[in-house]
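The chain below stands alone and is given as structure tokens, in the form predicted on its own.
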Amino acid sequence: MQDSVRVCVPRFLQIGRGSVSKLPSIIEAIGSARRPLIVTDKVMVAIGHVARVTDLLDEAGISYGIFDETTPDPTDIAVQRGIAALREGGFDSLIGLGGGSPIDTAKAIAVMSQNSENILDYRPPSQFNNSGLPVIAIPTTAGTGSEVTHHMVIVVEATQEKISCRGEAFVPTAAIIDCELTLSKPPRITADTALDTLTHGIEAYVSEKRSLFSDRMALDCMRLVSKFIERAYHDGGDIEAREGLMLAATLGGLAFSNSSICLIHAMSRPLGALFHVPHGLSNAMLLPKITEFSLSSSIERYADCSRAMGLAAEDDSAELAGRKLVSGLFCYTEIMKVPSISEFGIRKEEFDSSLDQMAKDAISSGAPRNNPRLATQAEIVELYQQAW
């Protein structure tokens, strides 16, 4: 019997090809969003995604502003600039357009502009549920799942600490899931974001906080990624593959947001904070090795993952299915040319001197407690060294 769980999801999702065209009607349905601030980055401006959105708003007679100063790892300073832009323009809502960074920045502006402006007040293990301004999330990368989660990750610029904020306040009001916005993604970003999605599905399924709800989202997430990841990687114009990965990202977000992330994400974030490794890529670097480390502590669950991904047969033993999962993950990273930490270009001396601090930061995030196999600080250091 499943214990009672509280599930947090956006008020509604608009899913399917061409869904972005529904933006004006979504704004109207929300009611309190009459003058949105578009939170994005300069890449989204350059490739035309912002213009696609503003054309829709212009045609509908909806006034708006644009804040395009988000950074790949969103910082508290960027959030403060966004809050200033929000207030200066008198905006009453936000549209997060782009990858996880613009969407997380939009969430932070929405909540912090109406509550405390000190990001440290949102540090885990606290859960923040006070409402902020409405947020419409429009993802363009098919990876983070931030469009449906009650998480956001912000870097404290002064200390480079990466804070994962949690709570119902951070769930977007609505999300638009349009795979057409991902067609411009190059192979490297396609691979990294899809492997990020796969990590969400696997960690949600083996997490100590899993539920029947998160299990269903996680298994379908893994099925979709394994079916479409190589197709999208080799042919970016494969619209069916793009659609499958886009839905997988949203399902993965629903899965881990309503269960939890585990050791992979905990170790991934310090790599991003200290060495600016993109989040999806750092997850991809760690995914096979940490899965191998954790395998024996939840062999039946990992076997389910292997079967869902088509790596193992239904009649394979749990032990064989688990081994096939690890081999399959290593194979994915090889096919998609995921670099090791050393190949990313980090200096060995700098990496070695940061190991203890990274391990401490990983443990302090709380996520390792949800992992099937609990890791000591020394074991986390060793795993970083193995991933080097």
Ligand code: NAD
Given for the second form:
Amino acid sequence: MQDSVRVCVPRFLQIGRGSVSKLPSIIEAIGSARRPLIVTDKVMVAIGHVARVTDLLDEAGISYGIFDETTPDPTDIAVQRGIAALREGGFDSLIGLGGGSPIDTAKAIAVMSQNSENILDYRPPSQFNNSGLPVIAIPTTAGTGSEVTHHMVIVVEATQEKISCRGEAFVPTAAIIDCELTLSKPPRITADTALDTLTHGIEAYVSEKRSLFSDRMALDCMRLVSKFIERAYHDGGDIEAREGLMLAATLGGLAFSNSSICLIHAMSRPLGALFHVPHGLSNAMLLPKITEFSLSSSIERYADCSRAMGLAAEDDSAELAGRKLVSGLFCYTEIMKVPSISEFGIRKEEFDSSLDQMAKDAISSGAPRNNPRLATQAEIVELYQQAW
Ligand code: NAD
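Let me have the form predicted together with the ligand next, following on from the form predicted on its own.
First the chain shown before, then all remaining chains and molecules of the complex.
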């Protein structure tokens, strides 16, 4: 447990149904964001979320540009294109509209356009705190919590390495957290992003870097996900469930950003970088197995998770509550049809030949050091094989 933590959060959090309508007043409150570049993806354009935002800006007489070339797991090359668009249009701020991918791209453009443009200069363990341009994050997935975190995850295109850059520079200036924007998510994305949120809550709570502050966020995050995940998965129009999951994602972001992620995320990233498994899904594929692996090293903490999620009774022993957590997690992945790595369609020979590299990349991210049970490279390879 850390003695003292420095919590860095956005200046404004506009939270609740219909919050996106407050965008013009948030821009006004920031003051220095007069001409924003909207960073988003083609799906956001197609489903009308971009039009929702541009209608508001038009009405308020705010001029803007649109960069819609973000893709899932954004690369440094996409960021370079965004920086060129920013300069070309003379924009002074960014609106990240979408899931973690557009929001992280917006963060990267904001910081890298004002500092080094080489992504490798932001590589951990260094922390980067020099601020960039103002960023307004408008999440639409209820998953990553990127709207409140001091992280930004970018894939280095040349090496396919996925790096998680850290520092106060990456905390957005404002976040607009409107669950109505998540109503359009299909069941697969709903499940994957909610299981990503759940992983944030659990890893933040068991991490060696946890604090009293992150504990409170993590427990509420887990409570909300377990209460609403199945409802939202089965009925995408259930606004109460969407609202609960949206808040859970933000709390999960505050939790892990002020504690840490651990072995699950470390092993999940190489699956995204090398095999393009969506981020939430790769976490979901690993969540039950790695929790089982780590359980005995922090049984009381995992038991708390199990109780918070309503999987164990308050008077269950820690051992029983821990076992119920693992079986509950397997149950979620079954109900929500999370495929195994093999079912996802990765070729076995390709997977086998990447195992050592994936294990090395997982270790070099630093996150496994925060896991309650330290895993050797050989154990990580074995865990990947079990998840296959
Ligand atoms: P994403 O942004 O990659 O989007 C996944 C897909 O969902 C895209 O096709 C997108 O268009 C679609 N989508 C998004 N919102 C939708 C909606 N409302 N309706 C229909 N479709 C919608 O997904 P993500 O899981 O939010 O983000 C993943 C990225 O975030 C990864 O690169 C991951 O590493 C990163 N990440 C960042 C942080 C952080 O703190 N910065 C934390 C965790 C993960």
